[in-house]
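Take a look at this single chain, the form predicted alone, given in C-alpha cells.
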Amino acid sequence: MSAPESVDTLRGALLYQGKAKQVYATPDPTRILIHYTDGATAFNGLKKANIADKGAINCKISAFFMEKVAAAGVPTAFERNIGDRDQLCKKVDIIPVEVVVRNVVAGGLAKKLGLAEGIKLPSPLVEHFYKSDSLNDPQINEDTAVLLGWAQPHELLAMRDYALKVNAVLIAFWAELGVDLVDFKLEFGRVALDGSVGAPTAVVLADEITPDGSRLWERGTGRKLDKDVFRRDLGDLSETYRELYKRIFGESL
C-alpha cells in the first residue's frame, strides 16, 4: 500500500526560489510542487516584508479561480492543493512573456501615459511584458516575442485569447462582490501533451491567479483591495487579504 500523499512525500529538491513562492520537484518528473510563502515585495524587489498568512491566502484563491477558469475552457498547469501552502501542478515550459490585461486606466499605464488612475477603457487592452527581474520586466510587442524566440505565433494568440476569457470570469465574479478588476498579470507555459521530451506541447495558463498580480478596487469607493496596499502603505496587507477571502469563501481563514 502506497503512502498517504502529502507535502513531505512530494517535496522534492528546490528548482526555483520566487519573490513570493518557492518551487519543488516531485518524485513525478512531469509535475512539480508549488509552495506559498508569506512573503511580499514591490518595486522588482526593493521593498520587501513578510505578511501574516499572505501564503495560505493566496494558495487557496489561486486555486479558487483556477479552477473556476478552467471550467470556462482555459487549461491550466494547476491539479490540486496539497495542505494549506502547497499546489501539486504540471511541470511547464515557462514561456518568458507576461501577458497584462487592463480594463481601467491604473499603475504603469496611467504613469508612462500621463493619464489619470480610474479611466474606463471602452474594451480590455492585452499587452505584453518580458519576464525579466534584471530588466524591469519591459514592455514589448508581439514581433518582438516572436523574432527573438520567446514564444510563436500561435502561442501568443493562444495566450491573448485565454486571458481575456480569464478577464471574463474574473469581471463577472468580482462584480458580484462588489469589486472592480482594474487590471491583471498572467503567465503562460508548455507542457508536452503525452508527457514525452520533443513531443508537441500546448499552451496553458501557468503560475498563479491571487490578488498579488492584480488591482482590485471596491466599488463605489475605489478602495485598494490589492498588493498595492503595500506599495503605497495604504494600510494592513493581511487585513486586506482576509477581507477578500472571506468576500470570496463566506468564512474567515
The other form holds:
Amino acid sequence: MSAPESVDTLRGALLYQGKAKQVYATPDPTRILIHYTDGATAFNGLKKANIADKGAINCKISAFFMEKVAAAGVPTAFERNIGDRDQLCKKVDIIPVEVVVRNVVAGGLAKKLGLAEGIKLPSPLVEHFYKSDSLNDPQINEDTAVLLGWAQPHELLAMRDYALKVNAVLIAFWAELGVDLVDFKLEFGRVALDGSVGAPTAVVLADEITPDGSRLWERGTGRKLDKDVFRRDLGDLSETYRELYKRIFGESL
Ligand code: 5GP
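Okay, that is the form predicted alone; can I get the form predicted together with guanosine-5'-monophosphate (5GP) now?
Now the full complex is given, and it begins with the chain already shown.
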C-alpha cells in the first residue's frame, strides 16, 4: 500500500529556490511540489521582508484562480493543493518569456513612457519580458523571443490567447468584488504531450496567479490591494492580503 499523499511523502530534493517559492521534486518525475513562503521581495530582490501568512494566502488564491481559468479553457500546470502552502503541479519546461497584460497604465509602462498612472487603455495591451534576474527582466518583442530560440511562433500565439482569456476571467471576477484589474504577469511552460522525451509539447500556464504579480485597485477609491503596498511602502501587506482573501472566500484565513 502506498503512503497517503502529504507534503512529507511528496517532497523530494529542492530543485529551485525562488524569491517567494521553492520548487521540490516528487516521487513522480512528471510532477513537482511548489512551496509558498512568506518571503516578499521587490526591485529584483533589493527589498526583502517576511509577510505573515502570505504563503498560505497566495497558495489558496492561486489555486482558486488556476481552477477558474482552467474551467474557461486555459490549460495549466496546477493539479491540487497539498496542505496550506504546497501545490502539486505538472513539471514543465519554463518558457523564459514573461507575459504582462495591462488594462490600465501603471508601473513600468507609466515610468517608461512618462505617463500618469490610471489611464484606461482602450483594449488590453500584451507585453513580453525576457525572464532574467541578472538583466532585470528586460522588455522584448515576440520576434526577439523567436529569433533567439526562447519560444516558437505558435507558442507565443497560444500564450497571447491564454493571457487574454485569463484577463477576461479575472476582470469579470474582480469587478464583482468592486476591484479593477490593472495588470498582471504570467509565466508559461511546455509539457510533453505523452510524457516521453522528445515528444511534442503543449503550452500550459505555469507559476502563479496572485496579488504578488497583479495590480488590483479598489474601484472608487483607487486603494491598492496588491504587492505595490509593499513595493511603495503604502501600508501593511499582510493586512491587505487578508482583506483580499476575505473578499474572495467570504471568510478570514
Ligand atoms: P510592471 O512592468 O509594471 O513592473 O509590472 C506589470 C505587472 O506584472 C504588475 O502587476 C507586476 O506585479 C507584474 N510583474 C512584472 N514582473 C514581475 C516580477 O518579476 N515579479 C512579480 N511578482 N510580478 C511581476
